[in-house]
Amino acid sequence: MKSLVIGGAGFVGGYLIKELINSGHEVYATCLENENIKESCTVKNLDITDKNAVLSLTGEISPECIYHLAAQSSVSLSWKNPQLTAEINVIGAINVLEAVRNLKNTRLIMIGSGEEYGFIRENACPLRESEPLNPGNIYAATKACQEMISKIYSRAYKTDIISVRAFNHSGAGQSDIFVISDFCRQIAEIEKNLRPPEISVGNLSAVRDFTDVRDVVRAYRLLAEKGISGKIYNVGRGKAVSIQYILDTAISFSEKDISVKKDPQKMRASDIPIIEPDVSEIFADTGWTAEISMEQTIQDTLDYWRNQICR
């Protein structure tokens, strides 16, 4: 299968380039100018803001199935600067459905967000794809936008569009940005003595479900090959924790003596107290559960951080 990923240089997209090409795809990747893309493929730059760029690209290589990445993905930062979110979530998802919509044979998979969901109703958890979406944040509204606007361009243009909600992934080389890369940086630098042995922290009551990105990718691959044209799909372990487990597994993993301190920067502006997915719709059409344990995905992102502090 000829696969696009746009979006290639981010911490998803090294992932989903090395699951394709070990799964026997030919794979192309995007990237903008400033970005680099280390995994062997063939890499174009494109910035998915531009509408001709978007729709000559695509044109020109002709994929067979195109990976939606490019996103504005930080919660944190569609709160500072919601104008840039939206540019990215909204109008470079409209370019590329423009894209999709001009080709033939091509399927997209629209990379969505758990986020969408937002106030949820109580005792509406493990949340199912029918659930009414109500977005607590400005990136969970721009990727409920995203996909309102996939869903009718599938009906409209019959194009053929799977939209996932994925819920938080983690993994080695993620940004410190989020959470569970963020606990294991500060581990890593406490355990060289650079920073005293007290680590700064969030919102720890906030129950959430986190997955492993090269299980995420995997969904991804198998949503391609075998998901159902139109559907919504949530990827996720099916099992919320608290932050404050996370923590607590991360600091477990350390011999050193670590406090916690509260960091109001670290709080949102808007939290939901717990989003937890159904997961029977992916595993029922792709055979698709996640297989990577949480303790294994911090184990490997502190031993991530260990490596990179060490240079």
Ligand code: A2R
Given for the second form:
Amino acid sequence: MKSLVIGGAGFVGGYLIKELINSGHEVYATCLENENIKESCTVKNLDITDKNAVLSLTGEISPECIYHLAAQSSVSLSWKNPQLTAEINVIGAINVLEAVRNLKNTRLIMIGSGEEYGFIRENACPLRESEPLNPGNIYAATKACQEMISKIYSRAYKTDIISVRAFNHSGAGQSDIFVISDFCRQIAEIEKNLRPPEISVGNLSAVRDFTDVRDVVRAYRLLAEKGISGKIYNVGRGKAVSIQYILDTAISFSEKDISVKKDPQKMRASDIPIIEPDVSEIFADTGWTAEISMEQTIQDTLDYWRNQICR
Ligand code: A2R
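Moving from the form predicted on its own to the form predicted in complex with this ligand:
Let's see the whole complex now, leading with the same chain.
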């Protein structure tokens, strides 16, 4: 299959490109001018806010499937710069939708977020795709908007689109603004005596659903191959755990005696107690289920930071 990954230089992009190459796909990928892609595929520069550039590049490549990962993906930046977030996540997504509409025989895997559910009803977990969306931040609202407009393109123009709501994912190479990477980085620094043996944490009682990024990109490929056009799929483990469990597991992988300190800066004003998806739709249509254990993801992320910090 000829595949195009838009936003290939991000955390998920590298893993997705590897997954597609290993599955025999012919892979093209895009990144911004100031970024680069290490994986061996055909790389093009593309800013998705440039409508003509999106139309011309996709027309030139004419892929059978486009994976749209490019985004302003930071929740905190979305509060600081809502205009930029909307320009990339909404206008950029419309440019990609227009391109796919023009191509006619291309499937689009539109990557959204579990954040779209937002302030969920009590006892709503596990969240089914039919659950109403109630986004709690600007990033989530732009992703919900991207999904709604995708639905309109599916219905009005019969464009072949699959929308994904990806829940927390993690793995080696992820930024340390995300919790597993943050804990693992701190532990690796403690092991190298770069900080006192004390790990700083936020709310440990929140219960969240984490999937290894390698499982997540396999889900995206299977949706491209077997997903049902027009549908929305949750992608997640379907088994949430507390942040306390993640912390305890990460600390147990170190020989150091590490204490825990609560950092008020890491507490969020309104943390929803539990967020867990129902993943029966993706299982029913593609057979996908998460295979890599949480413990393995934590171990691999810790080993990644140990290597990074050596240098
Ligand atoms: O923000 P940067 O400089 O890291 O670049 C990001 C890139 N990007 C763009 N690409 C093309 N045109 C733009 N105007 C534009 N603005 C930003 O998209 C980055 O290289 C990529 C997104 O990757 P990450 O931020 O690392 O997100 P990740 O974790 O790979 O998530 C992939 C997708 C996103 O749509 C998330 O919202 C969703 O999964 O959860």
